[in-house]
Every structure is written in structure tokens, then in C-alpha cells.
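Take a look at this one chain, the form predicted on its own, written out in C-alpha cells.
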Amino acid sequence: MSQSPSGRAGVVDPGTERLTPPLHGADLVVVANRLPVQQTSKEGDDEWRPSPGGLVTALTSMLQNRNGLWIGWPGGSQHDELPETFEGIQLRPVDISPEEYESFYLGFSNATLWPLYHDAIRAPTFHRHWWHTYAEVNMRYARAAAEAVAENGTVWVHDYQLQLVPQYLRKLRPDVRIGFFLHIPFPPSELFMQLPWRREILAGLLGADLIGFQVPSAAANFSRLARRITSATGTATDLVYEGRQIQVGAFPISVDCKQITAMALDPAIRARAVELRATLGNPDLVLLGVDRLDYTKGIQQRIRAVAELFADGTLDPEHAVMVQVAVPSRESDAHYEKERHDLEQVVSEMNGEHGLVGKPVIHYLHQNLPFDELVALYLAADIMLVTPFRDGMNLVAKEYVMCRTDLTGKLVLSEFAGAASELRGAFIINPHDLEGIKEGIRSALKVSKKEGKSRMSRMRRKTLRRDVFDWTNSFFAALARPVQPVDLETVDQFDD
């Protein structure tokens, strides 16, 4: 087994070894969990389309038109099926098997990082063999990226689940510019200390050139923590690392702005919203919730508030509805099975305490909805919960708040989303505190239209101020950015 620096076992030592760049590399490579494209059955004939999102989108954008590659894992799908190139852009697989999903994905990625990054809502699970594996697929993703890149080109590595790849992609083509962004959020040191592997995570992470987080108390974190457990030194936003200057900064990440507005203006989609109130009884109030069905995003938590306010008679069943969306999320995974077993459990209660004949109080939906079936709904509600635990950013609450073209609708949202720094306008709570949760439904029941409208004025101006486009462009500008010269004699090395 390989060792690292530290003569730790588990991390994939790549040692001196160099490799030469392509001759007809891509100029700009994105490193991803998964590849942008996923495979549908239609009429019997499987066909690619892309993954949904805008932030598929944007980075689709950017590699066409900068002679871009994607790498990432196909999923389930074969590599003879796999397009070499789709929407004018390179694909390139990397294998992961079924005992390296287990271990990488399922394992380190969600029941290790995943949790302890989300405030360690649960206890995270500290596994030896998964951190093995963890290092491994790392490696094959950093060596699939060195092998692609042109010389002096740029790679930019996603996420959580591929923090080793800017370090090992450093040794192995040390011409090659690095960026890696966390959608994710980053814990405080009380939180990150506990992680058997803290040092060779930030030692990952301190290869690239530009670290980029969602707010700044996350790049704070990292900043500090790198300070204080490697050799870095210097500035919250300025590191110097093994004689090198790293960029560390905060790029909240948005919505395509204009797609959606685009949306929630067509006739037919404005159409289903009528359609889908009138499916729901015509109710005066509608409540809506949209969540990937995850422990972190509070979703037990904001219905046992709702059934709260139908206890008490602040909501009256005869008049107002719920709708509940929870995307299936990590099925193979025990844990998020009996999330969904305790969720179910939770809309049955509430339906059996306070529904009538005929007139459900929540509707829930366990499935992936198309986009322009979610459009309808955000256009249908009045009021959007959005509560999760931690998320780093959240663009439910992004996408809900663009497609309210005409300023209507209330958005109830947790201070621990890293979208509750921009929606100043939204109706803040803590989704810990039930209380609290109720407390920011009657505020939004209550509110005059002429402030209610202010406050979604106030939500669209500032997301429309920078929309997904814009952060990528802002982010690649910045890994772009020349390199200053660095003076180590002027390096405060703890600058907390």
C-alpha cells in the first residue's frame, strides 16, 4: 500500500512522476463526480440528453467554446454506448466498480464527508478502507485529467467527493492551472478536526490555484484550518503553500436567470399552474416544499410545522394545501431508504390527523420531476418552504424566486442555507427551532401585499444581479488572474 508524506497509509503517493501533455489536449478540462449527460429509454431507443440543471449548462457553455473536455463517471452505462462527444464537447469516462461505488461514493463521499460537512447532523463514519478507495478513484480522475490537458491549459475539479485530485493533477502536470470549487458547505475546525484524514484533505485541496466556496465563512474555515494544520501561510484570502500563491474566495453560485424567467412566461407552463391549483381543490393558500430527499434538508421538520399550524387553526384544511416534492436520492443507501420510510410516516400522520374526505392536506411526491413540471409548481405556490439543515447554497430557493415574474409568493428560508446571505427579502428562520418555523409561516401569511412584493423585487434584483453565467465567468477570471510575485519573509503565518 502506497503511503503519503506523513507515512500514513492510504493516500496514492504519484511520487516524482511527470507526464507529458497531449499533443492535442483540451485547452480547458471540468473534472466532475459524474459526466454532464445521462441516458434515457424513448419509444424503445436509448438516447443521451443532458443532465439537468444550469449548472450543466453553464459549464456546457464554457467548454464549447474554449475547446473543453468533461470528465467524469457514466453511472450505470456502458463506454461503448457513451458519445465520445456531445453538444460540441469532449466526454471522457472513468471507471468506477461496484465495490468502489460502495466505498467511494456511498462510503467516504456521503456517510463520511457528507455528514460531518453538514454539521454533523449525523455522526459521520470513519472507515479506513473507504479512505483507501477514496485516495484511488481520486488518483484515477487526477490521471485522467493529466492525460487530457493541454499543456499550460486549465482544469477546474467539482466538489466534495474529488478533494485529492488538485494535488495529485499538481505532480503529475505541474504546468497545468487548477481550480476547485466545494458546492458543498466547508465545517468550522471543531467539526473538520475530528477527520482521521484532516491534513491529507487540505493538502488535496491546496493544489489548485483557486479554491472557491459558496459564502465566506466557508472559505474563512478553510483558510484557517489550513493555517493551522499544514504549512500554509499568509492571508484568509492569500495562502502560500509549498512556494506557491493560492487564491482562497467565496463565488455564491445561481440560477440560468433567463431560461426560467423564459418559463414561467410560457403560456402553456403558466397554464399547468392553473391546472395543477385547480387538481389541488382551488385552495386559497398553497405551501410547497422541493427537496432532494436528504436528512439535511429538514423536510420531517417543516411538515411537523405545517401540521402544527393546522392544529392550532392558523391553516383551516378546507382552504389550504401542501405539496411536498422529494427527490430520490442515494437508493442503494440504507440510510436515506429509512429517511424516506420516516418521511412517509410523517405526511400519513399529517394526513390522517388533519385531512378530509377527498381533501388530503399534504401531497407527496417521491419522484424526479421535469423541470418544466417544477416551473408550474413554483408558479402555483404562494408560499415556498425552503429549510434545510446546512446547505451550501440551495437554488430551490434561487429558482423559485425567478420565476415570480409578477412579485407575488413568499419564501420562507433557513438562515443555514448559503442563499439566506442574498435573499434578504425572504422570511428567515432556524429550522431547528419548530416554533420558529411556524413563526416564519404566519409572518408570510400576515404580510401586506405591498411589502410582500418589495421583499420578491428585492430577492430578483439581487439574484438577477449575478446569475449562473456570471459565476462561472467570475470564477474562471479569477483562476485566470496572474500570479503575484510572493515575498516569504512577509508572511504572517497566523493571521486569525
Contents of the next structure:
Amino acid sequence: MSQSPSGRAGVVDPGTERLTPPLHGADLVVVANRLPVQQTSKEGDDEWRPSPGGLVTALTSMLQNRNGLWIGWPGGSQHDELPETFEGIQLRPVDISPEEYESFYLGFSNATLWPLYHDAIRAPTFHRHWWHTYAEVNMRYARAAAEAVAENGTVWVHDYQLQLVPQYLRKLRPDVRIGFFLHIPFPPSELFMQLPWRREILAGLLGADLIGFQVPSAAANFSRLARRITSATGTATDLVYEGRQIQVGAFPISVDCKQITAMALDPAIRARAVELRATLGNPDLVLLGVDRLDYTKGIQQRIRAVAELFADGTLDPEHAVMVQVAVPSRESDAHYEKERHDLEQVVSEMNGEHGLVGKPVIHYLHQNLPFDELVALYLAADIMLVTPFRDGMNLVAKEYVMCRTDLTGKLVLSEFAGAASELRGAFIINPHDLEGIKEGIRSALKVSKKEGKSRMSRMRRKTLRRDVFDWTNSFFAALARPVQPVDLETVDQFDD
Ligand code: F6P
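Let's see the other form, the form predicted together with ligand F6P, since the form predicted on its own is already up.
And the full complex, kicking off with our chain again.
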């Protein structure tokens, strides 16, 4: 492996090296930034547990059926005790040094790409040394996949931290089928063009046979940019690049509907929901927000909107209360630290101005709650507030909908969350418009029982139609579709 002579590009050049397929390789390999297990400390003993969430469940069951292996970062720098297998799938850790954690994870992934791909609501930072490390670490993941996958096997690469992996992997192992899925938004050209390494990122993704996005507009943004910046030709959904055919499409991710429904009907969790409401003083109205503590989620905006509704008398502190769960995230980044500080200020102002003795108007939990406690909160909440400035999908919205088996509950949802294109029964708001958020909450308060139920029923039907297992199956089916030989003479040029 060598560095490209071009300091600007700084991309790792795998050269002409080809790896021989391993003798007993895995038929299917998932490559993601993190492994599907996390280390938890219990009474001094470290224990590995599955990472929470439907995505891990769905991918794990797909890997179990296909002699599968998962490549990812175990989280800390120590993984001596990492099990070799987990629920029947092989685990292959990728090492990331403390310096690489700074440049690859906190730097290029979360201070360059993350803000840039989320409407640049915080200024993205561009550093050449971050980019170099990003390329090096991506090569490490690609090499691990190339060494693990069987001849003509399949590799499914996930998310923005690993956008160069498809290209590197293709060079090392041209025999394998490569899929890539981006879990976060893909920005329009006005933003993406800021990236000094825009061509390299696009070329990295174009190493895949199938590139999936959450929503059609993200897929369209990508195809348009690929044709503009690289030598790719073709249509919005079928590109041709370096003589290969590449499919591009939208595959909206979802949740494990069966599991969530079972939890929402579980008597113990239902009793906990009743208990939670009682602890809150059995108010007439419970408003709820559940988010990773991230500046993209619009948490402060929504709290300000609710505070103004208390101020103008729409909400009464004797009878209404809000609960905001903010899951700690990326805490060593200055933007996240500031977001926490500002958010806690807003929470304390709201309680200071509108709370009563023994009756705060907002309960704020900066904690990572177990999923059954979240389900109990979803059951206890009359109105769910999901107001991100930009979000790839937002699974909290779908989780809430899946919990409301009796069709009660209202969802106020940002038009800039991917989920908004599916959950049309929500009260759709613009999170930049404080009056608009207030109006959305007012509409949710006023809606008749009948219309509320019909809205929830519509959202539940839509979500039930495609759960996270359908998502993995549809992506995998598209990836397995036989490639048509490319006739370069007849490829259409898509006209922008
Ligand atoms: O939404 C993108 C994502 O990377 C998820 O995959 C992940 O659960 C979340 O952001 C937090 O990511 P991390 O803690 O790895 O930065």
C-alpha cells in the first residue's frame, strides 16, 4: 500500500495488488464502522452484549443464514477478550489507534462529513491530515474484507465513515459483489461541492455494484454528482463507470415491527408506562422527545416551542409535562459539548420560568436508557416530538408509531427527516420555523379522536408494510440481481 503522490488527493493507492480469495472465506461480509457488540462492565467484569437496535438484529439474522462475518471497530482500544463469534456470526475487529480516533472518527467522519451531509448546520471542518487518516483507515477495513470474503462472495459496506471501502475492495478483490448503504442524508451539489475530496469520495462509492440511500432525493443527488464530477454516465438509477454497471436506489430503513409490537403489548412494560405517568403526576398531556444528543436533531427548537406554548397559556403547567431523553453521543467533540451546554440552559430556563414547586414542566434525562424503558415512555406519551433539522430516516418516529397499537398518540415530525416521506399521518412541521412547530403541536392537541386514530392507523399500516427485515431482503435482492453487460454505445446520458 502506498500514498498517492498527489498531496491534495491523499488517497491510499492499493496499486495493482490483488488478493487471493481465502480457502474458507465467508459468503457474506458486513463492513460497518462498529461491530454489532459492545462491551459493558458489570461488577468489575467486562461483558460483550449485542448493540441495541433493529439494524443489528436484521443484519445478524441475514449473516447467520449465509455463513456470515462482520468487520468493525469494537469501540475501545482493547479487544483482547472480544469473542470470535457472536450468535453464530464471525466477528473481525479493526484496530483504530487513539490518534486515528481523533482524525478518522471525531475528525473526518464527524466534523467534516457529518455536518456537511446534514445541511452544514454546523460549519464542516476540512483538514488534509484528517482526510489522509480517513483514507488509511478505509483501506484497513477494505483489506480486512478482502481477506475474509469467499471467492465471488458478497460484501455489504455501511455508512459515511467507509465511503472509500467499495473502491479499495474492488481493486483488491475484483471477483466480489459489493453493496453500499448510506444511513445518513446525501447532500445536494451546493453542499457536496465544498468537499475538497469530492471526486475521491464519489469514486470510492462507485466501486460498489449497488449504492443505496434512505430516500429517492438522496439517490438523485448522488447520481447527478457522479455524472458531473466523475466519468460516470447513465440514468439516475443505472450508472456506468469504468465499464461497470452500478445500480443506485432508495431503500428506506425501518424497525423490527414484530419485536416492538410484542414489547408494546407486554404487561410488564405497559405497567411501567402507567407507573411513569403516575410519577409525572398523572397529567392530562405528556409530550416526549427521544434523541441522540446531536445538534442535527433540533432538540432546543422543540423545547423553545413547548416553552412558548406554556407562556401563551396553550399548555398549563398543572396539567402538561414534557420528557426529553438525550442520549450521550460524541462527547469529546466541541460542537456536541456546546450543544449539551446550550440545551441544558434551555431546559433550565423552561423549568425556571414555567415550572411549579414539585411540578417541573420538563424532565430531562441525559442517559442511555434500556429499550424497554423507551417503549414504556413511548406508551406513556400523548404527543411525540421528532424535529430534526435534517435526518437520514429517524427510527424513533417509526418506533413510536409501532408502539401505539391502540391507535392513540400523535406524532409531530420534521419535514426534513427521511421518515416524513412515509409517515404522512404525522403533523409535519418545518423545524426552522418556531411558530410552525407550535402550530404542529396545537394541531395535534386539537385533532379529533377519530382523525387522530385514522392518522395513526395510516402510519402503522405504512410502517408494517416494510420492516427492517424487508429492508435487508430488498437491498440484498437488488444486489444479487445479475449484472447486464454494458453496451457503452447505448448508455443514455441523463439530462439535468
Ligand atoms: O446515524 C448514523 C450513525 O452512525 C448510526 O449508525 C449510529 O448509531 C449513530 O450515528 C451514532 O454513531 P457513533 O456513536 O458511532 O458516532
